[in-house]
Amino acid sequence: MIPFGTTRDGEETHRFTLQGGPGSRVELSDYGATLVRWFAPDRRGRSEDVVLGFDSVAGYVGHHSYFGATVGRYGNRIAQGRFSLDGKVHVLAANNQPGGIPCHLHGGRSGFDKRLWAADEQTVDGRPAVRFRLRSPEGDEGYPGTLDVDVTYSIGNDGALRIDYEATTDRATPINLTNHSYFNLVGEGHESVLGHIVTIQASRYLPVSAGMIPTGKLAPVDDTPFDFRAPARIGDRIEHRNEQLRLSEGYDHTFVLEPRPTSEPTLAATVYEPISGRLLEVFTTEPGVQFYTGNFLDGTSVGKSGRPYPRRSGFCLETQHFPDSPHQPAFPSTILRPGMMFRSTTIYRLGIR
C-alpha cells in the first residue's frame, strides 16, 4: 500500500498492487474501489498497461468518465431520475441528459466512484486480493435504506482478475453494481480500439430511446450491427447507418446474455487484438453486459502515458443487470430487500493468442 494522493476534502487515498503470473500486475485504489493499472504481456512477452486511468487521485476527482471505478448504487441509467418502490416515490439526482432528456446515471453526482472505501489486503483461495468496503447511508443520492457493500478483487497466475460483489440492506432498494474499466489491448494511450475483434454471447440486445433508456423490448441481433455472436471487428460495424448506433454515437447498449446455467460465472464476451495478440475473456453471473466504445471521450483527458484519450480509445464491457429495471417489470429484478444478500461475480481474464 502506497499513497495515491489527497482528495479535495483532504482525505488520503492509497494504491494497492496485486501480482499475478509472469508480466501480470494489477494496481487498485481505495478511491472508488478503482482498477488503476493492469499490466499484461503481449505475444512477444512485453508487458503493457491495458486500462485507461490516471497517475494519482487528482485525475479521478471531478472526472465523469468513471475510469476503472466501481459504479453504484445503480450502474447505468434510471429514467427521469426517480422510481417508485413499495408505494413511495424516490427522487434521485438527474445527472445525465442524453438527447436533452434528464435521467439518473451511475449512482448520481456522488456515486460509489467518488467515495473513499475502507480497504484490506487479503489472500483469497491462495490468490492475492484487496477487499473494499463501503456503507451507503439511508437517503444517499436519494436511495432508500442503508446499504453495506463489499467488493473484492483477486488475481491468479492464469491472468484472471476476479471481482466479487456482496451487499446487504436494511430497507428495500435497487442495486446494480459494475466495474467501469476502459480497455485498450494494444496498450493504454493508443488512439483507437476500432481494430479490436469482439464476440458477445448474446442473441438479443436492449434498444434505447432518444434519452438512452431501454424501450423495454429485447430485440434480436439477427441482421443488425449488434450481432457479435461470431467475431467482428469494431470498426467494421460502428459506422453502420443504424438508428440505434446514431442515437448513442456508437455502441452503448446492453446485450442480453444467454441464460446462466449455474450460479458460477460463464463466458459473456471475448475481445482479441491482433497486433499485440492479447485476448480478453469476460465471465459473469450477471444477465447482461453493457458494451460501450468510448463514444464520448474527447481527448481532454490525459492519461498515465502522458497521452490524451480521444474518442474510441477504450472500450468497456460492464457486466450488470439491465438499465432502468425499476421502471421495467419484465426485466430481471434489481430490488434487494432486508435479509437478502446481493452477490455477483465477474472475471476478466487476459491471455494471448
The other form holds:
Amino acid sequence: MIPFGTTRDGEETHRFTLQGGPGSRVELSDYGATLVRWFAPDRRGRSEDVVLGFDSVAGYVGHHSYFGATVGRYGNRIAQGRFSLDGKVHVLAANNQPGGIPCHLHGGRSGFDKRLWAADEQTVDGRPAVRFRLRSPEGDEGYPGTLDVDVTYSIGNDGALRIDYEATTDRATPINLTNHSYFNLVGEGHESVLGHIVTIQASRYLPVSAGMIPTGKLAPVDDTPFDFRAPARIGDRIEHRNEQLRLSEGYDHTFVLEPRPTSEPTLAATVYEPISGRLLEVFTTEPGVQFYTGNFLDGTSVGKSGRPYPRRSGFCLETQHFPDSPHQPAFPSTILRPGMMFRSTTIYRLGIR
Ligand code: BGC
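Let me have the form predicted in complex with ligand BGC next, following on from the form predicted alone.
First the chain shown before, then all remaining chains and molecules of the complex.
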C-alpha cells in the first residue's frame, strides 16, 4: 500500500497492487474502490496498461467520467431523480440531463465513486485480493436505509480479475452496483477503440427515450447495429443512421443477458483487439451489461501517461441490473430489504489470441 494523494477534504488515499500471472498486475485505490491500472501482456509478451485513469487521486476528484470506479448506490439512470418505494417518495440528486431532461445518474453528486472506502489486503482462495468496505448512511444522496457495502477485487494467475459485491441494509432501498472501467486493449492513451471486435451474448437490448431512460421495451437486436451475437467491429456500425445510436451519440445501452438469473458468473461479452492480440472476456451473475463507447469523452482529460482521452478512446462493459428499474415493475427487481444479502460477481479476464 502506498499513498495516492489527499482529497480536497484532507482525506489520505492509498493505492494497492495485486500481482497476477506473468506481465499481469492490477492497481486499485480506496478512493472510489477504483481500478486504476491493469497491466496485461500482448501476444508478443509486451505488457501495457489497458484501462483509462489518473496517476493520483487529484485526477479523480471533481471528475465525472467514473474511470474504473465502483458505482452506487444505483448504477446508470433513475428517471426524474425520484422513485417511490413502499408508498413513500424518495427524492435523489438530479445530476444529469441528457437532451435537457433531468435524471439521477450513477448514485448522485457524490456517489460511491467519490468516497474513501476502508481497505484490507487479503488472500481469497489463494488469490491476492483487496476488500473495500463502505457504509452509506440513511438519506445518503436521498436513498433510504443504512447500506453496508463490500467490494472485493482478486486476481488469479489466469488473467482473471474477479469482483465480488455484497451488501446489506436496515431499510428497503434500490441497489445496482457496477464497475465503470474504460478499456482500450491497445493500451490506455491510444486514441480509439473503433477497431476492437465485440461479441455480446444478447438477443435483446433496452432502447432509450430522449432522456436516455429505457422505454421499458426489450427490443430484439435482429437487423440492428445492436446485434453483436456474431463478432463485429465497434466502428463498423456506430455511425449508422439509427435513432438509438443518434440519441446517445454511439453505443450506450443495456444488453439483456441470457440465461438469467444465474448464481455463477456466465459469459456476457468478449472483446478482441487484433493489433495487440488481447482478448477480454466478461462473465457476470447480473442480468444486463451496459455497453458504452466513451461517447462523452472529449479529450479534455489527460490520463496517466500524459495522453488525452478523446471521444471513443475507451469502452465500458458495465455489468448491472437494468437502468430505471424502480420505475419498471417488469424489470428484475433492484430492491434490497433488511435480512437479505445482496450478492453479485463479475469477472474480467484478459488473455491473448
Ligand atoms: C452511462 C453514460 C454516461 C457515462 C458517464 C455510462 O455508464 O451509460 O450515459 O454518460 O456512464 O461516464
